[in-house]
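The chain below stands alone, shown as structure tokens; this is the form predicted on its own.
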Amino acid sequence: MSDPRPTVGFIGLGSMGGGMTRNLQRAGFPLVVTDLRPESATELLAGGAVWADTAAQVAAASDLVITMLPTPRHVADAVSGPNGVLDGIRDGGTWIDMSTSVPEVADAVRAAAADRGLRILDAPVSGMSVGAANGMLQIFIGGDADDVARLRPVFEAMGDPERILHVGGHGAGYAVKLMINQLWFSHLVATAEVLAVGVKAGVDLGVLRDALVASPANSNFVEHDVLSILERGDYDEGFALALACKDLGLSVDLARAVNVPVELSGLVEQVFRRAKASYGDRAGEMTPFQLYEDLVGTPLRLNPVEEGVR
């Protein structure tokens, strides 16, 4: 993709999309944006972005369109609904869905616009809101290799160049992201159980975690991610528990669609839904950990001074 840089239309300026668009802007991409909350675009507009009232207007004014939305239904409405992307995008245009969604939504768009030559990619991300803000997201792209190569500068403005992966054809990006989420959420529940049981049995929390890190049972979650809870009591409110439950439901639905029994994944989903019922939709995605803290009657926290000298 050669300069001048193409105009990027971006739909969805939430905790993820806000950081992603700011990094696109810093990288020199002109932006046309929209969101249900106009105030979410204030900083971008001050930096030169253009506001559009509808997804169709975004598409009509852009060289390519990115959607970053909470659920498959939101994606379908923004693309195929009244005043949606399909009403504004030019024939041969490009749509990249970076939402955590399902292949059926993009498949329906391809079928509805089969004669228009649209280039469509699914490119969901991992890295939470911190990665979005820092431009260090992992990006998992499903689609044609030529399109991935052509659009790589766009992806590199938002993600870690070493972790932008072309994972297969259409729909593969969605599937990879759902499986990553499922495994990460499973790590969270398993880690919470192990730490709660060990502490209740009288083992010092720091000693127990050090033993896990040094053992064959170590994981990135045990070694790194859980520290946001153990050191700071941060359950990542940047990503709502309701969205985590949505993602878990989608991964179990995918398993059902391909006829693979997933008893453990189904149980993890129910633990997350129990946490949502207990702490509310807007609680952080790591709040299921608190279920186990409540069971043992105390927050599981490391002493920051002791942790710093280990």
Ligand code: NAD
Second form
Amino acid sequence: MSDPRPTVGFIGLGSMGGGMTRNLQRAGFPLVVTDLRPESATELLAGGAVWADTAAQVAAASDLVITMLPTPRHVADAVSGPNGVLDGIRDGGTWIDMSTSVPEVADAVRAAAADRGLRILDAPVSGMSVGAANGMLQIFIGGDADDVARLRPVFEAMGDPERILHVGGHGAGYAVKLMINQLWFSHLVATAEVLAVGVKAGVDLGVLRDALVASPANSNFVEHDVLSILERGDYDEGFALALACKDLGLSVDLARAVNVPVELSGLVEQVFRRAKASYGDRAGEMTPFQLYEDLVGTPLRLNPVEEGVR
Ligand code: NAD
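Starting from the form predicted on its own shown above, please give the structure in the form predicted together with the ligand.
Okay, now the whole complex, with that chain kicking things off.
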């Protein structure tokens, strides 16, 4: 991609899109942005970004359009709905969906705009809002290799260059992302169960976790990610439980579509839905852990390390 840097249209300035656009701006990409919440753009506009009232206006004023929206329905509304991307994008233009979503929306766009030569990629991400803020997202791209190569500078402004992965054709990015989330959420529920049972059986939480970390049952979740709860009581409000349930629903739907029975994934989805019913849509993605803390009768926390004791 030759300089001057292309103008990037960005739709969805939430927990993820906010950080991603700030990094695009820092990397020198002119931005045209929109969101249902105009206040989400204040900082970007102060930095020189241009506001557009509709997705169509974003697309008309940009060289490529990125969507970072909550669910497939939001993506469909913003792209194919009235005043959507399709109403503004030029023939041969590029649309990258970085939402955690499913291929059906893009497939419908491809069918509806078959004669317009649009370049469409799915490029969902991992790395939480902190990864979006520091430009170190992992990105899983489904689409044509020449588009991935052409757009690499855009992805590198938002992600870790070592972990920007072209994972296959259209839809492969969505599938990889959904499977990563499915496995991580399964680790969360499994870890919560064994810690709750072990503690109720009288084992010290720190001793139990150390034993798990040193055992063949260790996982990245037990070793690292669970510490945000055990040390800080942080259930990651940067990713809402409602969105985690959405991802688990899409994952089970995908399994159904490809005719693979997924008993475990179905159970994990229901545990997350129980937590959502108990703690609310906006609770953090790791709040299902709290269901097990409620069973123990106390939050599972490692004792703060006392000076000189260890
Ligand atoms: P969010 O709810 O914080 O932000 C979404 C933004 O989209 C909001 O600002 C909302 O106002 C805006 N929006 C909704 N519909 C719109 C429309 N039609 N037009 C314009 N703006 C619209 O969500 P998020 O946490 O940023 O997640 C975005 C996507 O990224 C989701 O698919 C999510 O699953 C995925 N994701 C999130 C995380 C995370 O840690 N938050 C991590 C990886 C992937």
